[in-house]
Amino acid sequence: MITVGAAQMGPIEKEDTRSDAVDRLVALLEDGASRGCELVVFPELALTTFFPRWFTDDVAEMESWFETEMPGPETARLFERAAELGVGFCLGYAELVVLEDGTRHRYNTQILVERDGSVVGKYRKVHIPGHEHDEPGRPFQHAERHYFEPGPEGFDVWDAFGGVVGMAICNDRRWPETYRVMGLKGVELVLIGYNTPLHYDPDPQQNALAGFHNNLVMSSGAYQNGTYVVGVAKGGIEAGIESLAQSAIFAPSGQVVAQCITTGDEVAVARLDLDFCSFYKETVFDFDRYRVPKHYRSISQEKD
């Protein structure tokens, strides 16, 4: 049995400082604390806005929003808040690599910590959406393609909070593979934070299904590999866009048991028996026995 709580957060505008946001991390963390729990997962770029909706070739002026350590000097109390409380954390920010030979990487990465404040997992998102060019015609920029490079390590898995736990960050959750990669190394629980404005430029009929096709690639990752997913926005109006929020938590059976009810700061809670799982992994989803890998290898083709 694990306490897990989506500590959702509202709008960080661009004036906003790392101080600024980790006074918040810690108080979600705290909230979650106060209500049992042992892991709190926050959203995806939890440290600053959601930069990439600003087009820039100043590298100076990009990699100001990354960091290169973590924890850091801003982050390093929200490391020493969760020890001293006994509560493990997600955490979604910009990383910035750099190195011997002066090689930069960027990624989009989400670190698990456990309830000693240590490190025991990092994930670095594979799934970039977005474009690589400035694209000045579209109300707001999405370039996330200019500000990171795909995580090179794939989706894998750790034995942590007593169960096994996987991460993704925000587009990787619409993919299906995500959650069978995982799914296959037999993942308990899995993490996601999530940026998702509530306008798509490319096809603006998809905007009022926004909430609806949040819930079910969740719904459906969970049910279809036995698995819970908690699922962490930044929701709310930022620098005049509009987020989707509707934070949940899902059961291996593809039904929500928590969910965030407002666009703000928020904490959903949910008691999660990991061995509830099994019901799914040993019976309609029993890998060993019902998959058929042999008719799945154009899913993992190169593409031409």
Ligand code: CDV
The other form holds:
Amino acid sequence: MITVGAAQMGPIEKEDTRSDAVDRLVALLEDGASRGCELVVFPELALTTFFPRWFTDDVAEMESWFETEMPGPETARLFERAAELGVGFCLGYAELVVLEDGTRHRYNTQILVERDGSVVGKYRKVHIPGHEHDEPGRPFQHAERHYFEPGPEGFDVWDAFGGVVGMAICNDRRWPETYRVMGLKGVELVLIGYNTPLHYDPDPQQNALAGFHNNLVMSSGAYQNGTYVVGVAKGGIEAGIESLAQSAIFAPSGQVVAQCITTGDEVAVARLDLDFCSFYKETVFDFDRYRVPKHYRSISQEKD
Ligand code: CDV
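We have the form predicted alone; now please give the form predicted in complex with the ligand.
What follows is the whole complex; the chain from before opens it.
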């Protein structure tokens, strides 16, 4: 059994400091702890505004949004408070890696921190949406492909919190392969942070379906792999642009077991029985017995 909090955040504005964000993360952590949480899940890029909405070629400006160490000077007190409370957390942030030869790598990253404050897992976003170049015709940019390179490690799982835990970030949640790769590794709890603007410029007829698609992909990912899924938004109106909230926790049955009802800072809590996963993993989705991989080869082939 594990009690999990989906710690949704409302907007973080461009002017807000890392310290402002950490104040809010600590408040959410304390709220979760007071309601019995052992694990609190924060959104994608939880320390800053969703900066890919502004295009810049100025590397210093770009990298001002990134962390070079975790915990760092501003985030150390989040780790300390979590260890004091005995509550673990999952945190999304922009990660800058500078190698000894000077090579720079920028990732959209999420970490899993155990109840003693130790980092047990790191995931770097694989599916990077949006565009590489400035597209001034849009009402706002979604230049994730300019700011981030895809994570090289892929989808892993970790033995943590008494179960098998995996992570994914935002656009990853729309791809069945994300859940399946972790499902094949026995995942029981998938933690996903997201920032999803309600306006999707390449095809605005999808705007009205943002909430439906959000539920559709996480519910089916949970059901088809016999796992819990925790989806956590940074929602509300940030820099004048509205993003989806609707953070929710899904059971292996595909049902919603807890959901945020606001578009701001709010923790949705659920007590999860990880053994419940086996009802699905050992019956209709008994992979060893029923999967037919020889017919699936084309989905894992490299594109030419
Ligand atoms: N942060 C994201 O990955 N956002 C995408 C948007 C661009 C559609 C998403 O899949 O929600």
